[in-house]
Structures are given as C-alpha cells and as structure tokens.
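Starting off, we have a lone chain in the form predicted alone, written out as structure tokens.
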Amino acid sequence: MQLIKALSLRLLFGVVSLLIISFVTFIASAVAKGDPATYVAGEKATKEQYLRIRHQMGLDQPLMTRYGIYLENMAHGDFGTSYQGIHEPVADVLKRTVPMTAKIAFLAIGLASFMGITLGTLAAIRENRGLDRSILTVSTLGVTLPNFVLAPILVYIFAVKLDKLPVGWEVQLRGPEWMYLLLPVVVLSLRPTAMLTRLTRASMVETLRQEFIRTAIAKGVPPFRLITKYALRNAILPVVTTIGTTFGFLLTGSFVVERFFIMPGIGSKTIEAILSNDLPVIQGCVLATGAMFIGVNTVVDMMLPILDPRIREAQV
C-alpha cells in the first residue's frame, strides 16, 4: 500500500509539474511581442472586425481570467488554433506530429540504453586495457561532437557517396520507414550513448570492487552469471536515472535532427511555430514534449523500487 501511495505522489508530482509549464508557457505567449487578434484578422481588417475578433478569443479578459478558461480548455482537448494556413486546430497538429517525435526519441533512446551499457560494461570488464581505452576515446568524440556535425557527416557518406539511405523524409517514402529514420535516429542517440556508456564503466567499476563481487567470485560464480545477476543489477541504478534526464536531451536534440533531415515531428513544427509566431502551436508543442519528458521520467521512477528491493523497502 505505502508503494502504491508513494507512486501516486510521484504521478501528482507529474501532473503539477505539467501544470507549471503551461502556466509559464501561457505568461511566455501573453507577454510576448505582437497580438495575437492581428494575426488572425490581417492587417486589412476594420477596427471593430479586430475588436470583434479580440473579443471572440477572449483577449479583452484579465490575464488569469484567460489562463483558467485555457486550462479548461486544455482538459477537453481543445489546444487553440493556428494562426497560420488555413487554421489548423492544435489538437490536430499535435496528433500528427507527435507520433514522428516520440518514435524516433525511444528509438534513440533504446539504442543509447542498449549500447551504452554495453559498451560501458564491456570497458569496465577491460578497465585500463586496449578495449577499454578505445570505447573512452570514441565515448569521448560522442560527446564532444553535436548533432549539427554528425548529421551532415553522416548524410554525406551514407546518402550522397554510398547512395545507401536516402538524405531527408518524403511525402511518398520510396523505401521501408527503417531506412528513413535510421540516420536521424543513430545521430540522435550518439551523445546519450557516449554518457551512458562512461557512467556505466564508472558504475561498473566501482561494484566489481565491492566485497559481494569477491565473495561471488570465490563461491565459482560463472563469469556471465557474475557480470549480468550480480554486478549489472547493482550498478544499473545510477544508468536508468540517467536514461529519465537523458531523454529530455533527446526531446531538445530532436528539432535539430528534424529540422536537418524534414521529419514531420513536433521539434520541426515547433522551430516552423517560432519563425511564424504562432503562439497556440508552440503552446501546445511544448506542453506535449514536456509531457512526454514527465511521462518518462515517471516510469524510470516507477522501475527503480522494482529493480533495486532497497528502494522499495525504504518506500514501504
């Protein structure tokens, strides 16, 4: 019970920290530069057609009058409207481009989790020997390397010289999806793989010195079992942290890399939503890439209890 109670307060915890990014996302948008009722109405329009438009949206309002009508708003799934094109619903928009978003981030973040604490692991195994310098120096090129560097790199090599992947996302895709994400998503998960891996080696290291690890070893322990049961499972805590606050990385590396290769996620629609300043759009992206960060960090949460009984005793 007292776990189901402390995973409760951590989804609370969720929920108020999403309500304080809409809070100052809204004061960021009313603040801002511009009105909102020009957009909408053009520079053509009469003075009573701008004030009858600025009163259908509710702007002649005080300023928290407007926030709580855009939260009730917001909890029946209305998010506002573009003001540009053709006016499109936030809603819609989201619901077209976070798909894009959210399967290229846990595609990298899955490759980054995997490789890094392999490699990590494997380096921590082979500490100060040639594998394991070889993994830091690359480890090291990943994170000192941006997204805005590797991915032409990438492109130049794989799309133009190999003609291998294609160089950027199409309307009508004339290969499988795999080959379209997998540049972004390799590019993307580069520097969450290189953290990973030299926190898992660091981690590694310091639970193969430990005295269980001694004992396991003179009780004929087998090597693998040694590694996977005994050290991984001690060390991955401080990695599956890591994986929660590595994700917001990816959310922010994602406009880049989207940007770079015109995926149509919600980090391209964002960077789209700034130039144009369409305040409902930037609303509602950063509303939905701030949720998916909670949303994460939320179940890293909610797996620590399970992989370490230490945490969950505590809890209980």
Contents of the next structure:
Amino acid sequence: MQLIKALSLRLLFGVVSLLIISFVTFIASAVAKGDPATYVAGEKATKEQYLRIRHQMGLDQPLMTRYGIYLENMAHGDFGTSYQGIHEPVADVLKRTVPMTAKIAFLAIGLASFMGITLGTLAAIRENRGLDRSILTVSTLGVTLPNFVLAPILVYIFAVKLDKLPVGWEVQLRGPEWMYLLLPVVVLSLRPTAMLTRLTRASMVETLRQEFIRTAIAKGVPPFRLITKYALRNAILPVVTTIGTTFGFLLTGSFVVERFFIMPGIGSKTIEAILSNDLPVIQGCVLATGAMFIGVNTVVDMMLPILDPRIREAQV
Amino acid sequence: MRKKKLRDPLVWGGIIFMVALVLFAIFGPFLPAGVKEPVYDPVGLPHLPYGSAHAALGTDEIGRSFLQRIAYGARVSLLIGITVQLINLTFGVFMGVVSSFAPKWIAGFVMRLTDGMFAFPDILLAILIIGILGPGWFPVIVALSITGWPSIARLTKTQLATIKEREFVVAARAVGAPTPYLVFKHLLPQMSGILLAVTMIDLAGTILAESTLSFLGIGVQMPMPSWGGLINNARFQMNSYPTEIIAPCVVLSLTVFALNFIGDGLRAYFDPKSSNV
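In place of the form predicted alone, the structure of the form predicted together with the partner chain is requested.
Below is the entire complex, every chain and molecule, led by the chain shown above.
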C-alpha cells in the first residue's frame, strides 16, 4: 500500500512536470516574433483570408484558451505542421527522428551504467592504489572534456587514420548498423561513464568502511559475493538516482553527437529547425526531448522506493 | 583562519594559464598576420598548413592566420563568458538574498522557481530560447543568463542560512542593523570567497556551453570567430588540416581545466569543510 502511494506520488510529479514543460513550449510561440497565421496564409493572402485563417487557428482567442486548444490538439497527436518544405506534420517528424535519438541515448546510458559501476567498484576496492588513481584521473578528464572535442579525436583515429569505422551516418548504410552506432554511442557515454564512476567509487568507499562489511568478512563471505551482494547493493542507490539525472547530460551530448555524426535524430532536427526558423518543429522537438527526460527521471524515481524500503516509508 | 597560504600548484598553474590567455586575447590579434602573398593551393584558395613562414598554425580557407582567429575566438568566448557570469552572479545573489529575507510567500515563490529551473535540462531551455530569438551572440547571452542563475541562488541561500546564525550577525541585528546593511556589510563579504570559487567553475561551464551552441551552429555566427565555431568549421577538413581542429580543441580544453582547477583550489581554500566528490 505504501509502495503504491509512493509510486503514484512520483507519477503525479512527472505529469505536473510535463504540463509545465508543455506550457513553456507553448509560451514560446506566443512571445516569438511573427504571427503563425502569416506563415500559413502565405504572402499572397488577402486581409480577409488572413483573418479567417487566424480565426481557424484560434489565434484570436485569449492566451489560456489557446493553451487549452494546444493541449487538446496534442492529446489527439496533432503537434502542428512545419512552416518549411512540404509542411510536414510535426508528429511525423517526431515519429521519424525520436527512435534514432532514443536508441543511441539508451545504448549510451546502458554502456555508461555498466562501465561506470564496474570501474567505480574496482577503484573503490583498490582505494588509493595505482588502479584507483588512474581510474580517477581518466574520469576527471572525462567529466571536463566536451563531446565536440572528444568526437573529432576518436573520428580522426578510428575513421580517418585507421579507416575502420565510418565517419558519419549515411542515407544508405554500407555495412552493419552497429558500426555506425559505435562511435556516437561511445562518445555520448563517456561523460556519464566518468560521472557514474566517480559517484560509485565515492559511495562504495564509504560503504566498505561500515561495520556490517567487517562482520561479513569475519563471517567468511567470499570476496565476490561480498562486493556484489553486500556492498554494491547498499552503495548503488545514489548511483541509480544519478543515472536519471545524467540522462539530462546525455541529451546535451545528443545534440552535439547527432550533429557531428550527421545522424537523423531529434537533436539534429532541432538545430535544423532553429536555423530555418521553423517554430512548430522547434516546439515539438523541445517538448519531445523534455518528455523523454521527464519520463526517464520518473521511471528512475519510481525504482528507488522499490529498491529501498526506507525511502518508501520516509515518503509517505 | 586566513593565515594559510594558497599553495596548491594546480591553482597557480591555472591562474598563470588564464593570465596568458587574457594577454593572448588582447594582443593576439596584433600578431603577424597571415599570408603576405597568398600561395594558392590547387582549389584556388590560400589555405596554408601549420608551420608556414608567416603563420605558425597556418591559415584558414580564405588566408586568415589561424593563430589570430583563435585569439579573436578567445576574445569572444571570454567576453561572453564573463558577461553571462556577471549577470548570473548579480541575479543569483539577489534571488538568494530574497529567498532568505523576503516575506514567506515571495521567498516560497522564488524557491519553487529555482527548483523548477533545476528540473529542466539547461541546454533544452537554452535551445528553446535561441529558437525564439534566432541564432547569434546576443541570444546566447540571454539563454545562458536565464539558465545559469539558479545554481548561484541556491548556493547563496544555503551559505546565508549558516552565516545568518553566527554570533557577529546576531549581535549586529541586536544593536539594530537594518537588513540591507546586514546583507551588504556583514553577510556578502563573508561569502565572497566561496562565490569567487563557484564563479570560476561556472565560468568554465558557460564558456563550454557557448562553445557547444556555437559548434551546433546556433550560437555565435561566422564571421565572428568563436572556438566552438572554429571546431565546427574545421571538422570537414580534418584529414588535410588536422591542426585546425586540434588547436581550438586544445585551447578550449585547457581553459576549462584551468578554470576548474582555480575554482576547486579556491573552494578548498575558502571553505575547507566542503569536500568534493
């Protein structure tokens, strides 16, 4: 019962965040210069045509009514249409681009979680020895190095000099897909990996000093079981929370990585839309990216009370 | 308490680098210019590789000295970074003070706003703002200022909460010091050190964010050079002119490292209790 209450509380928080982000993107169209009706009506429209279109689009309504219409349209899957090109519906644009971004983001966060927790645990076991020092140094570099510095280095080594991997995405893939995904995912996962490594290390070092670990050692628990079952289980909580927040950094990187590797994802679409002043697409993309961010955070938040009964009780 | 000297070699390394960078930004554009007599390559452009006679790092595709371009980029990146940081500092400290001293309903609103800003990824809001205003250096400053102040506001609030209870503050209030006097004469001077440290770290973040936006092509627009823009420009000719991508990357990374070293060192110096993960 407590669990259900804690979970629904988090779900509610997620929904409220979604509403806030939809309002922010809605406001964008209200403050942006230029009237959407002029874009739709075109340059040759007469005054009456313009006014009719303006009325059809509901632009003569008060702001909050328009927000209501905006939400209602979105509930029907209507995100407006692009100003540019063939006036493609934004929903179609999103359907085309979101899977690509979601794919590299989830692969990257998966890789980062695995690498970060493993490296962090190894570093914590060998605290202050050579291995620990070198893992810490590399992860400090990883936290500070921006993606667009790392990406050219890796591309230069693996794609230009060694000529083993493709430089960027192509419309017609000339090889297995993983070859095209490898460099982007590695670049994208580097920063989260570094952050998770440092966090896991700090959390593990603290846990390993606690008395129940000493008791377990005295009892003769085998080392591997001691680390995975006893220590990691206790040390992992802050790491799980951070996996959620790191997803935000991943989105940041996703813009850069998609742009660098010319991948047809939502990040490069957003930038394209900004460069061509295509407000409905910008709104749709920001909303979709924000929704992904909130979605992942909510899922991670909901996992916490399941993992740790103490949080369950503290919440309710 | 302040007897201890600032000995950390990393901090001094960082400070020396930043001084050198500022000098480079000021005087770099007056270094010997690119090609005197353009040497045309087969494509028809005076595009020199590094180590050429007149330009140590070579020239770009229209014959401008690349070293000079980086110096101009340093001006742009540093000026934008410092401007944004000044705005953030002023606004963040103001909001922090307001949320500590204002009546409850205002303070509550400010705190809710700060928390809300934290829940939203900065880059997304920055991109939306640039999407509204259009690309350029001014929207970059606006976007980074709007997204940057909450961290300073939160820091100010937590710092004030502890300083407020200290004896000298209680004493000052007991003899009737008005709140503005208290804030400007007693509280803010106490936290100036830690604010300086955090500003250095945030400056690194701001320069990085500006470079990211410029790299994406929606920040500072060519012909105004910025490091991010230079990196973006150079990536298409990585094979023939690798230094053009390496040089701005190295300068940018060193700047970010230097500022982080300075910030971390100063924080450890001013606030020894805080440990960093």
